[in-house]
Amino acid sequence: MQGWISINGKRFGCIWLSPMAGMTDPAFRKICKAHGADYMTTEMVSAKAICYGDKKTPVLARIRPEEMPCAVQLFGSDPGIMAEAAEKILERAEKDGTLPAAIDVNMGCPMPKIVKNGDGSALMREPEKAADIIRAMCAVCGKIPVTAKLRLGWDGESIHVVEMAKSLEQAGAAALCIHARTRAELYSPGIHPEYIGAVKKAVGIPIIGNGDVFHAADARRLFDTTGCDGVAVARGALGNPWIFEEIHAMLRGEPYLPPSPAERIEEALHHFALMREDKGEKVAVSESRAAIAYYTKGMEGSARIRGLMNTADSAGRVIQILRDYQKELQEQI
């Protein structure tokens, strides 16, 4: 492990924020960036929606300068549409003045509503089409790298991630992120890191390991057992963006001091403020419930706070709930 990753000649840090649908929005990306995420990816964006002129979807693909380096992730299964969508995203990004670090292809989402259309991890069953998608996108993306996130295979009887990684590399993929489970396994049981190691040995492009990184020790284990170039954190960052600080401290051999309960609430308030700024009060109040539940998970009285949040109907009420809770936690010290 060398602490950095070279993708098409550009250097990036090795601790990444993995894309998560409905979670890795601009507010969360800013939070994670502030805590040390070296590289981030947007939540997945529908290629068809981009091509068919949906007005809301392009917003999901917008990246602010302060979020860089950040990639845009597309999902779809038609090579032509994926290429067209990538081209449209880059055209808009150039006008906005912030080109993404890469265009990433989602070949790993296991959710039924995604795979039923042949998208996400359904592409693990069609390796030739997956390679065609990479090839078509590379043809229009120019100097912007095309990367992909994939799983080990569709199920335990069809684990062919090594062969697929070779094919995607030959098609032009500049880096691959491997979630070390099959589609059938969803998010449990534990990951199979040996396959990440096998992919790393089989290809010459950077390989990012992903899956079950909840603590610095998990990241260290992935590095040590697989030889991967980087580690991508997903669910481990929900409510705990400090995980990036923890991992970096571990890599530097420095001690790490976790946040206090009161500090966790302060960050939840900051997160909510960023959501309001980006999405407006109504949407922020609704979407903040999940985010705040992660920040308070495992803390004394968190179930009561979740109940109160479910009835909150204004930003003022959300702030009051969190400030009152923060005061309670401080008085318990």
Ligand SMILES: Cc1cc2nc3c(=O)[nH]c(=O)nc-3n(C[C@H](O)[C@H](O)[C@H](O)COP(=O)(O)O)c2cc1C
Contents of the next structure:
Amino acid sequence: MQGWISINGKRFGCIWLSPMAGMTDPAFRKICKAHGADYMTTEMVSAKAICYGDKKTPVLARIRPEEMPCAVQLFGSDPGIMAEAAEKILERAEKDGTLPAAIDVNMGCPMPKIVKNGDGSALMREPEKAADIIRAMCAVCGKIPVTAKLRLGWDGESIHVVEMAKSLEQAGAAALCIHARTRAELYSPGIHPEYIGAVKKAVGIPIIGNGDVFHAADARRLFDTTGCDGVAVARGALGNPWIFEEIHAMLRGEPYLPPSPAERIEEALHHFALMREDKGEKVAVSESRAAIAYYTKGMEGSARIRGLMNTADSAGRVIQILRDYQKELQEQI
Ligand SMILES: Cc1cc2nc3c(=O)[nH]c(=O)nc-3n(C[C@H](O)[C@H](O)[C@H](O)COP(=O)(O)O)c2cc1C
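Next up, can you give the form predicted together with the named molecule of this protein, since the form predicted alone came first?
Entire complex below, previous chain first.
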């Protein structure tokens, strides 16, 4: 039976929103929390950009009280810079009045522009450096836990997630999220949950399983086959924040009633309003093409709506497209 996850003595629920660059912004975090996400993480934030005083980056690491519990995720590969960035983020968070639930280290991003600098999943090839990063960050984070999110290894020839998890635990990591693919596999369908199970057996800290959870049954399978303490959902939550309710209903043994198409569009409008409030009209309109269009996925006429959204150049137009579509869907009933 799944229950609570204890990280450095603090209790959290077990269904998490996995970090997604460009997606898990404050607006989406608020939406996911309202739908039952128990713990969330910011988009990945560049440690170098924080240390070198980039003006735009600190906002990515800012958490409001209503998004808690939420961790800030950093990417980078220099232990000193990672520690300095963590320190700066915590100083700023203290001034703002909301300390993050944890500082998480990205050891899984497979993007060429990240790994070419030795960051993200490139750290899977340098386990000693990865442990040094955790040690350096723990030394400055005090009571705030340091966690990490990793893959299984660089490729099928170098799967050493179990050894790496043990050494990160020894270095001070308070919890680990394991995306059960190698870097070489990117996001190709199919995961290797047996490695999550092996990590769970090898360490004493909480292990969050991640990969291909699109329905409650996928979460159930991940819990049952690996013994993981929690499950993190990424793509399955895009346009479908109800997945957290679906998984919680399953865990309680209760039925789950999915939202109607019109309700989905209503939530898309709400999400868009939050984005607009947070980022202003211009950015919200441009980002709505991805974030908001997801809500229409699989619905009749959704390709046409996505096409229209791509041409929208104002908030009024985005809202009109969605309202017209909602009316159309209601008339079909
Ligand atoms: C668009 C996108 C952006 C992502 N950005 C991040 C990120 O910033 N940090 C991170 O640790 N993982 C990131 N990931 C990986 C996800 O957190 C997750 O590990 C992966 O998608 C597998 O989970 P899923 O099958 O539930 O999608 C991203 C994935 C996607 C699809």
